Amino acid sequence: MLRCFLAVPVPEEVKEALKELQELLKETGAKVRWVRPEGIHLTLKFFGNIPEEKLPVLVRAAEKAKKETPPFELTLEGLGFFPFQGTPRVIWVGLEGQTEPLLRLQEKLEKAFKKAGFPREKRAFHPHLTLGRVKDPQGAGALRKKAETLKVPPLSFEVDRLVFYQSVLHREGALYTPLKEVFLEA
């Protein structure tokens, strides 16, 4: 079995900027399980545990779904929380820029994966890069306040490929190994 997901990889320059934001947010002392910067990515679909022989089926579905989707650009934009109101469980950096191609692609992927036997995600897709998961509501207020004062650098990056990753859970956090890449066509 493979614990698997499909994501857009993020360039090193962006990961470094996000690491700096994490360091500033850590100053609040809030209890957060921070995502390791090298593991930050834009998740398009989480499959969970799948039989290894299902991976080629998913790759073919993604290859079909990405047709007529040329590379596009996304830009970091603002800090936010899930849920949007109340006690936060996740802190993230939003994505702006050419979001229309991203949203169309994600919808086509959902349809293709549903045909391959994987149910649609129930929650609406909200493009973001997860920085951390809040473990204790104590300190969450300080975390929100600090987030309001921080400026996210408006770095842009090109989305030119999708990557199927294997996720292996460890005490220090998940480790992600690329399994297969699907390139967008110019």
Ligand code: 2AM
Given for the second form:
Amino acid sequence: MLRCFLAVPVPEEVKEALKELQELLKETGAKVRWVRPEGIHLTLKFFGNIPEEKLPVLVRAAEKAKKETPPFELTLEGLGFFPFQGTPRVIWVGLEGQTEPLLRLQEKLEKAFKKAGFPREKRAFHPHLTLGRVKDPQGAGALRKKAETLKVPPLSFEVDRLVFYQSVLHREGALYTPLKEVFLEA
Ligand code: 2AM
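What about the form predicted together with this ligand, after the form predicted alone?
In what comes next, the whole complex appears, and the chain from above leads the way.
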């Protein structure tokens, strides 16, 4: 079985900036499982465990769904939390810019994967890059406060490919390995 998801990779300079934000947020002492900066990505669909032979079916579905979506650009926005109010569980950086092609593409992917036997995600799609997952509600308030004082650099990057990743869970956090790339074409 493969624990698998589809995501948009982000370039090094973005990961560098996100790492710096993580370092500043760590100063709060909040108990957070921080995502390794090299593992940060924009998730489009999480499949969970799939039989290995199902991967080509998903790749074909993604190849079909990405047609008529040329590369587009996204920009880092402010810090945010899931849930939006109350005790945070996930801290992330939001994405703005050309979100229309992104939302259209994500919708097409959901439809294609549904046909391939994967039910739609029930939660609304909110494009984000997860920085960390809060382990303990204590200190989570401090995290919210700190986040309000931090400025996210308005870095932009091109979305020109979708990548199927394998996620292997380790005690120190998940390790993501690219399995297959699907390119957007101009
Ligand atoms: P997140 O960034 O919003 O937490 C790999 O685990 C990726 O798949 C993560 O980026 C995670 O999104 C996403 N994902 C979505 N649903 C998931 C689930 N039920 N379990 C684990 N990861 C999930």
